[in-house]
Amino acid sequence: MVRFKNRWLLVEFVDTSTADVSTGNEPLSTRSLDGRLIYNALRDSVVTNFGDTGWGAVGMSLTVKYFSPTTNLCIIRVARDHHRIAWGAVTLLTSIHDVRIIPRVIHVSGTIKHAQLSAIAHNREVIARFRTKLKNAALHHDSYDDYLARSTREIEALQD
């Protein structure tokens, strides 16, 4: 039996949307994104930048396994032989569903376990930044503790 070899991309989507002060409209935020929208944007990016041949190479193996709207963190699985096409498509994304973003590939892993460990560590770093930005002491229990516990359970539950 042959096992499928994958690469796992850990991607953070940095939201660059700003509010339009003249109209008073709220911008769309990454909180409105989900795995399906990210997958569709990745598919369009692969087809636009690498053509049908690129999509044929990564189409069967490309999946969005996890997305957190709180930390804008995403775990993407793709076949090992063609992971550079997916990485290029992620890097060339400028918007997802009219939400302007800057994708940042944080980690590329050969196993889901190392992608999970990197995602959990990155979530802790982002929450620490949120807390310092709000000048919130980490000594007391807050909603971020609940989020960290919930996201850690969700990430650890991911299967190959």
Second form
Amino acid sequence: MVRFKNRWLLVEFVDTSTADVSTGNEPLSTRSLDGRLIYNALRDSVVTNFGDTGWGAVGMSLTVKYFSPTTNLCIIRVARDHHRIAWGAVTLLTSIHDVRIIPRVIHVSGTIKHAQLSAIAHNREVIARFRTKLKNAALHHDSYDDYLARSTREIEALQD
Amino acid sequence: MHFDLNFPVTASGSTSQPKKNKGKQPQQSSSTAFTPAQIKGIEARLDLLEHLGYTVIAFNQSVNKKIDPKTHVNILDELLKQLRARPGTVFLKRLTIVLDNDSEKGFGLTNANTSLVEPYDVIALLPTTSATFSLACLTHSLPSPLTAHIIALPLTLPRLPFQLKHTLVRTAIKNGTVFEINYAGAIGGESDASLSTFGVSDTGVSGKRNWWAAAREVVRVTKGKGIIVSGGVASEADYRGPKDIANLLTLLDLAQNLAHDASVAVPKSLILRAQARKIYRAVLSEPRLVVPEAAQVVPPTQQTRDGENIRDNVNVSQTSSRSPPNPTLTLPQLGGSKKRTCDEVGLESTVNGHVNKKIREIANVEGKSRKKKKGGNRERAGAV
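We have the form predicted on its own; now please give the form predicted together with its partner chain.
Now the complete complex, all chains and molecules, led by this one.
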């Protein structure tokens, strides 16, 4: 069976306008990004670093499936054969649309299922970090609960 | 547990020296104090490194050309005192000496300067000419209080100025030295600021291209064995997580497991080996002198008996059979982990700081013969 295999990369964009968890008030923060901008930046990165051949190897299958500005989490799908090229291009990204970032791949999986699980776990972690920063106990029903529920639904709705 | 062994640190005010100062006294600590803003910046970077997953970080102080007892100031001690302690992170101190044409005659890594070099945990050399490169590979990788355990190569120079000769590299790796790849060059940000002041790096697009070429060459010549990867990052936004860096290394034709080792296993054994610098003759074990009940403890005779038994024990350990019942000296039960990981250093197991000189001399000879041939040489030992 010659199945078309993919790799799902979970990328976290660490904001460097402030190195720690940003409060969201800085002018150039990742809140202004969206999936399209990321795709464009990724395409440029592949072409600069790996040339047209690199783009040819990866371009047809490269898709940005999900991006959340709150937790800076991005899910990218690439074909398995040359996923390292795409991964390298992600690492070599320095800025997206004038926002300086540090891309960090937190999980690579072959199926969407584990990518979803990992993404949900990551979201929860980040929200927990936000909360400790604001010194809120998790019992308080703040806007984060709403966000968590929404994002979990969005992630689980992802199709291959 | 991931290692970043190159966290460049530059002192603020220690570069210019008052001319009146005859240089006989070391500079006062006030001139190398780190301003609170600098400390804050460093703490922020350490937070970032922690977030990315690095647990062991070595602060790197760079010295140009040679290390001069008169002008050298250890800025890292100052820095370490001012940083808050982080549980789960280990800080180390590292000194890098940039070698260029002027350093060919000698750059201060001599016995006289041992006290200068001692507080650092790791020493690195950065050769920029072929002569200094062969110097670094051959003479300075032998175990001694002055071994340079890391050879860092300037990867962003246009056309690596010297050819990495396979024999030199192999000798260095056999002696336990390790070659360092700084990933800052690939990201293309301004790499280590101290490097550029020494005129040794090139930034921008051509710097990146040279990095890919040179790094690939390093991987080819070392066959992936003695490589560590570290930051060398000057600006914060160029840091990358360890798995991402490992992936970049696979793009250099380095096997996946070796790429992973380059930031985990190899630096770990490197640091353990670097500790050997501070210990006499690279002996890392914790020997125990066991005085048996029956023996009459008469120092002169015990000496000679110990001497013979050392030879026996060395041979026994080499063949790694179970130790025969030994009346005077037992094979000490070591800090076993330390012995296992430092395979490259010819380890003795019987030198003890308390034991007197005669035994040390004997152990010296054992050490020399052992290092020459890994299996050890009974005849030579017996001939002593």
